[in-house]
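As structure tokens, one chain now follows by itself in the form predicted on its own.
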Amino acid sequence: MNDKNLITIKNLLVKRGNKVVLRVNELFIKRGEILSVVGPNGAGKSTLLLTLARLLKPNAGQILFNGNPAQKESDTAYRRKIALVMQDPLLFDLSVYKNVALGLEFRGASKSEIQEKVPLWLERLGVANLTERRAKKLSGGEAQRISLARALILEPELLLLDESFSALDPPTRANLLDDLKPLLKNNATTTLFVTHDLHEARKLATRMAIIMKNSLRQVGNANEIFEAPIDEDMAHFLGKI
């Protein structure tokens, strides 16, 4: 394995019932990169993410994490390496501070570590002024920033974002993406970002992977993919024809 890759996927097959919902012959996720996974609704994008999150079990294939077979690790050990942020922030009806601290508390972090890291990540996500606010009183954009802080404070080796900004209005979404990209880059957080929004994918990601008809079809630099789609279906999806 190339040591530049955090994740290596080969010959992955995921079924639901007798139906194939995802086929990936080969995919590498480089350390520190932001890989956007795009495609039409129902194409299999979230299936890939949920498989990497161990919420779906593949029927065949291999996933290597740091060069080692992921399936050999326990679910607990594996999930300590990742963080998942969904479209719905799923915050508890607690203060912002408590929501962000929860992951550290579950992992047995000391009180001093929690007191040091929570304000730091609230500041980085631009919500330090909301420390004592209850989650149910947050706007959609604020709640998603808290959800991101709760994930990133754990310093995951792999961050999984599943349509995490699609419910936000365009200005809120644009502002959050503007703040998030340098944050992920500065912390070298390897990220897989699922979205159906091509503009959003190009804005946040360093590379793109396109899934169509339940198969991974093309991977590469966004500009290269837009300039040279591999076939007519891809060109149509990209708006080239």
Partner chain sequence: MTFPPEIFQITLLSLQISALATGISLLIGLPLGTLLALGKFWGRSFFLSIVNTGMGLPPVVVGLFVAMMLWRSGPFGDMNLIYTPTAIIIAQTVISAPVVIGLTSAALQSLDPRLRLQLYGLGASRWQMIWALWREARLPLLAALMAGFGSVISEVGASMMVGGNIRYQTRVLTTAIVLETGKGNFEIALALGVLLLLITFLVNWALTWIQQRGEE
Second form
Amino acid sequence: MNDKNLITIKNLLVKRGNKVVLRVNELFIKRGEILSVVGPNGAGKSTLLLTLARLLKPNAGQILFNGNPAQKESDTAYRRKIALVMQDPLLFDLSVYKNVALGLEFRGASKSEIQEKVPLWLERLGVANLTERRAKKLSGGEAQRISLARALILEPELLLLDESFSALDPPTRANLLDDLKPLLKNNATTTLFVTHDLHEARKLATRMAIIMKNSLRQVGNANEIFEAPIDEDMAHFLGKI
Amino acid sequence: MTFPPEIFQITLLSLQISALATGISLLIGLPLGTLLALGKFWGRSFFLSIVNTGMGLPPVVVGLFVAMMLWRSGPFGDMNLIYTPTAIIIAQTVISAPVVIGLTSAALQSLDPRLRLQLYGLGASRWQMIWALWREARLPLLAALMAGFGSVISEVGASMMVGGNIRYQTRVLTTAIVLETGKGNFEIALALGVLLLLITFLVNWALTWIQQRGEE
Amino acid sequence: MKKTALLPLLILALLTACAQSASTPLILATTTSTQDSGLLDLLVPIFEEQSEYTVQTIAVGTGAALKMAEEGNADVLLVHAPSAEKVLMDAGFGRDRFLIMHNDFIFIGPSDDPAAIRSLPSAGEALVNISSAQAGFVSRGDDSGTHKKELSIWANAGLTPTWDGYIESGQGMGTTLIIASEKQAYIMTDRATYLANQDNLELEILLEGDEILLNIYHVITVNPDSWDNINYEGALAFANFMISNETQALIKDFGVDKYGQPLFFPDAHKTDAELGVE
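I have the form predicted on its own already, so could you send the form predicted together with the partner chain?
All chains and molecules follow, beginning with the one already shown.
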């Protein structure tokens, strides 16, 4: 068992009906890295993420979390080690403060812990001024920062980002990525970042994984992949940059 | 009839009966409505259709059905419930529960289905997820409660049939209005009608105030 | 050509048909117990055929029926609350009053008769027994003719019913009978409603025949001087129809085939005094 790997996926198969929607023979996610998963729409990237969030049940295969088979834990116990940020912020009709406190409350955190951490993480994401604002009255960029704070405050062992920036306009997106990258690096947050945007993927990634036509095709650091695509399909996809 | 203590007693009884029936409907309706909205099981749309039909149950039909159950000749006759406030509560619950179930279900179905995934993705247990969805849908859920209460406080057919309109025991505002109208005491009947409207208004006002409190 | 000629003709035919059926309406206010007996279902169509009037029968409580006369909302009444009727006449709201018929009230109750009223000579004594046994008793409590009758008998006996077992249903006779049966309580009812509901009741006749228990029906025409749009002619025609020999004969036989005994006894041209009432 390799100690560096937080997640080890082996022979994973996910079907919808009779159709294979994702096949991954082998994939590691190293502790502390940001793995960007890229591929065209509908290739199976989100399926990988939802499977890792235990929101989808795989038909076959093994997922090791910290070297232990993940299935041994209950869904809830497993999910409390991760945090999910989706394409839309999906904030609740509450104050910003209460939204950010949500995950801590689910974990039974004390009130003093919540009072200490919420302002800290709002500050880190540059939105401390919005604390008492109602979540419904935020701009798209603000809302996504709150959504990120809501996930990061949990200091998850694995952060799952599912197209988390693709609904934002380019300047807002660039700003947010610039702010987020050091935050993830400094806290050594293991992150799986799913996106269809190669540029965005490369900007954040430690390593990259390419999923095409419902299977994992190539994993490596960005330069390796861009310089040595394994076949023509890959070259074609990467050439689109 | 013309002196305030009896009107007070009738009003209080109406409120108690309808509030209790609405409360029981909420206890039944919230879980069942949630199950119908979030659950994935065979026959779900069939049950939803039954509930939606139930939302329009004619009170007199409910009254007849409950009366037949509770009459001494009926299956539950031994419980001696016919012509008691309990009988009215049972009938009113049958009337308002489908309203609460149906509107609860509609309220939860109108939420973004991805909220469930997001809640699980933040580590919510099943119950924490449901609780958070209830909180998110609190406005339409309170509206469901108001509709449930409204459907029974103003209902007369079932209360008359299973309660018997017995003075000091099961006479409520609506049955008293029917009685006073029959007696030709139109002024009293009208006054009781205004009282009924006033109460319905006050209860809805209170609930609306709670509902809108967070909207400032 | 043909089409255009046909349409106006059709409309004309329809209008004529409507006009024929829309004869002058006559509003008859009566009590629910009268309506429930089914007698009016027999008599009203005959009257409508013989006259030019369309009768709109409104069955309400006696109180409401009398109120409808006072406020000009009815043309003619068929009611059975003599003392309240006299108040109406004295106040000038009624023009003519005709004695039509009577039936009678009876006391019924559970067969074990806990207050021992079976075959007592008078209604007053029965009430004394019921009251001292504090037995269950269901009153209409709706200001109806029957309710007023019951109250007058209590008053006659010098009693005020106030114990817990004495309850007021505030509903019609049929429903109140069911309540009494469910509660196995005593009740005073008109014979017609009892006979009609007998099969659904676990109650039997315990006392009958006392003069005080007569239920006397009058027709009252509403005074046309009080209100502009009273159909007085129709009202009078209805009253005359009710006291005619043919109608009286129909009343005499009504219900005999179904219950084996008549529900009403025709009394036209008699006086109140002959029936033993003041």
